[in-house]
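Consider the single chain below, provided in structure tokens and representing the form predicted alone.
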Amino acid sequence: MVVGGGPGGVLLTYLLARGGARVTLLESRHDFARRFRGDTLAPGVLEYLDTLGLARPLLDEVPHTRSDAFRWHTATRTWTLVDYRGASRRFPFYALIPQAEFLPWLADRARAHGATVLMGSRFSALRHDAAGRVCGVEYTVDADRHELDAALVVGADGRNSKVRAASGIAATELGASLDILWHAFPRRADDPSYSGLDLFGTPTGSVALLDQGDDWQLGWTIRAGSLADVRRRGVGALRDAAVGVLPWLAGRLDDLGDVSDLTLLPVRITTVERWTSPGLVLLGDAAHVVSPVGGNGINLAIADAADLANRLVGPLRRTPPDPAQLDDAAAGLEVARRPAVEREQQAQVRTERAAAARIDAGDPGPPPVLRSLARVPGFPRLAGRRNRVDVPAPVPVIAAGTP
């Protein structure tokens, strides 16, 4: 039983079904529409999907854009901080694929392997057996209450996980320093070309520009918790900041009448005391919320799902599954994945604090150390290889399945 139809939950559902296990996915919404959510698939993730026979069909069938670098721009110069062209021979780029396109595409393949996908099904409670082990869930469809037994419940329901809250597992904020205000607007044929992942520094923050194919996605970085101050200054200040670094936007943001027209992403970096309890395991943002810094929240969730599928598919194919084996598999996920996630989170805390300090100082450029390293021949490509996100290879029973 998987609760939550984000990238980690849908991929885990697909992998278990492909490996011959019985699996049900609960998703509270009636569709997979996601706006301003992580949509950057790393080169290592694309390589993993390729081992499953998925990468080529995904890139052929689903609209997307590709970015081969992350660049930081100021009024006077541009730094290429990360170059992905050496990160993979087959996929030397990040693929920007909206979740609204990626998730239904993958869910259809999970259904084709026998997975049950229940849309519009809201998790409401965990069920426990006489020994206190989680043994299923309660959920509602419209006003109707339902129960479902499960050998193992996987909480993959995001940063505000109801499964985590119901389990009593405590979450701790690690201290995010930034928030982001997002806006999307149509792309025109004569718009300039960029790397696809670009950041434009201003004296009052930064403006991110993501290439979404038919649309541009614009994100203003602000100090965490400063939305009230931004409202007082008004949306005109945000428009001016964007046009100041992207002059071709003049007149393109006139539809913004108020700050409330933007979508706020409160950036969080969160850890939990543990990822598991008997009969239950958390993955992705339910276990570890990461900052958008690096664009790897979706990729870490996918790596979690791949690792957990490898551990679970064998025990779940047995009739009946052995609870002790399932709990061992869940515990193994945390042992294997937690160190890498915590390294990423610690780096993000440092990066965000430095970015907030530069906002306070009115410095539009990247951190001084990155300015220096960007000048070192080969460093951007080294950074690209380190940021590729490696995913555990699928076990044979999963790898042998049809895409």
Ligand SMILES: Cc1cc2nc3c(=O)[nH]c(=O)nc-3n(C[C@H](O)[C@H](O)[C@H](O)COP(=O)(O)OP(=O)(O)OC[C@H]3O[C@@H](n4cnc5c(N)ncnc54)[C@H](O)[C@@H]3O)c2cc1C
The other form holds:
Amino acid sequence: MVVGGGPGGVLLTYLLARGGARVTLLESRHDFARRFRGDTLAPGVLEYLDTLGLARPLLDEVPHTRSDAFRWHTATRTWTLVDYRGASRRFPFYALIPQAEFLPWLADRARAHGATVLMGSRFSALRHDAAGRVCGVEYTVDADRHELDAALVVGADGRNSKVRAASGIAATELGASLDILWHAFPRRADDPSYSGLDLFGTPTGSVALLDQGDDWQLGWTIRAGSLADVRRRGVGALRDAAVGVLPWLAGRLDDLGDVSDLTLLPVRITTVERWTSPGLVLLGDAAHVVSPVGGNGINLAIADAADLANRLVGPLRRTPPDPAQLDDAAAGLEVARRPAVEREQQAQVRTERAAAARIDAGDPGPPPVLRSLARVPGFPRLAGRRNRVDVPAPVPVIAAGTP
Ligand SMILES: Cc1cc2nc3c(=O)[nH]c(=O)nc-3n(C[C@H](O)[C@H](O)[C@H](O)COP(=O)(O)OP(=O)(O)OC[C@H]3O[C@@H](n4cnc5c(N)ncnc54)[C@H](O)[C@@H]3O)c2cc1C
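Form predicted alone done, so how does the form predicted in complex with the named molecule look?
Expanding to the full complex; the earlier chain stays at the top.
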């Protein structure tokens, strides 16, 4: 049983069902509509989806944009900090696919493979057997309480995971230095074009611009916890900062009446003491919240799901499943994935600190270390290859299924 229909939970459900295991997904919301989430599928993730026969139909059927570089701009200069053109032969780009489109597309395929997807079903408590092992969940649909047995509960319910809280697993904040305020507005035919993943430095922060096809997504990075100050200065200061670096935005943000019209992403970088307890495993944001630096929250959740599905599908196909085998599979996920996730988190803490120091110094350019590296020939391509996100190939019983 999987709790949480984000990218990690929906992909895991799909993979287990495709591999012939019985699986139920609980999602608290009634639909997958959501905005301003991690929408950036990395080259390595696209390659993985291709091995499943999913990448081509996804890119053909779901509207998206593609970006082959991450660029930092000031009023006078542009630095290409990451170049994805060498990151994959088949998919030399990040695909920006809204979760609101990607998740229902994948959930339909999971249902077609026999998965049970329970929307509007909110996990509320864990159930334990006499030995203390997790053996199911309680959940609510509207005000009605339900119970479900489970050989294993997967907590894929995001950064504020109720499954994690119910299991008593402690989480520790590693210290994010920035928050983001998001806003979307329609694109016009004569708007300039960019790489699709761009950051514009201003003396007081920076403005991210993501190309979402019909819309632009604009994000102001602010010092972590400084929303009250930003409110005091007013939305006009944010508008001026954006127009200062993107003059074509003049007049385009006038509908922004107040800072509360923007969507706050309180950035967090969180680690948990362990990803498992008997009968239970956490993945994705429930196990490790990452910052948007690198755009990999969605990709790490997908890599977790792929790895866990490979380990679980065999034991789950047995009737009844052997609890010891399931717990071994869950433990294997943490051993395999935790080091890579922690390396990414440490790099994010360093990058965010450097970016915050830059804001304090009123410097619109990239942090000095990135500025120097961007000048090293071949560095942006190397950074692109390092940020491609490798995903373990599906085991034969999953690979052999139809897409
Ligand atoms: C508000 C918000 C904004 C974000 N913005 C960005 C961004 O701008 N850029 C970026 O790179 N990343 C962003 N992220 C992070 C990115 O979306 C995640 O890293 C990625 O989606 C992780 O996937 P996941 O499957 O682990 O969890 P999630 O995508 O968080 O999915 C968890 C799912 O669990 C469901 N759920 C929660 N509680 C329960 C419950 N009790 N019972 C049943 N279901 C439950 C939720 O409805 C959700 O569908 C954002 C995350 C959030 C929460």
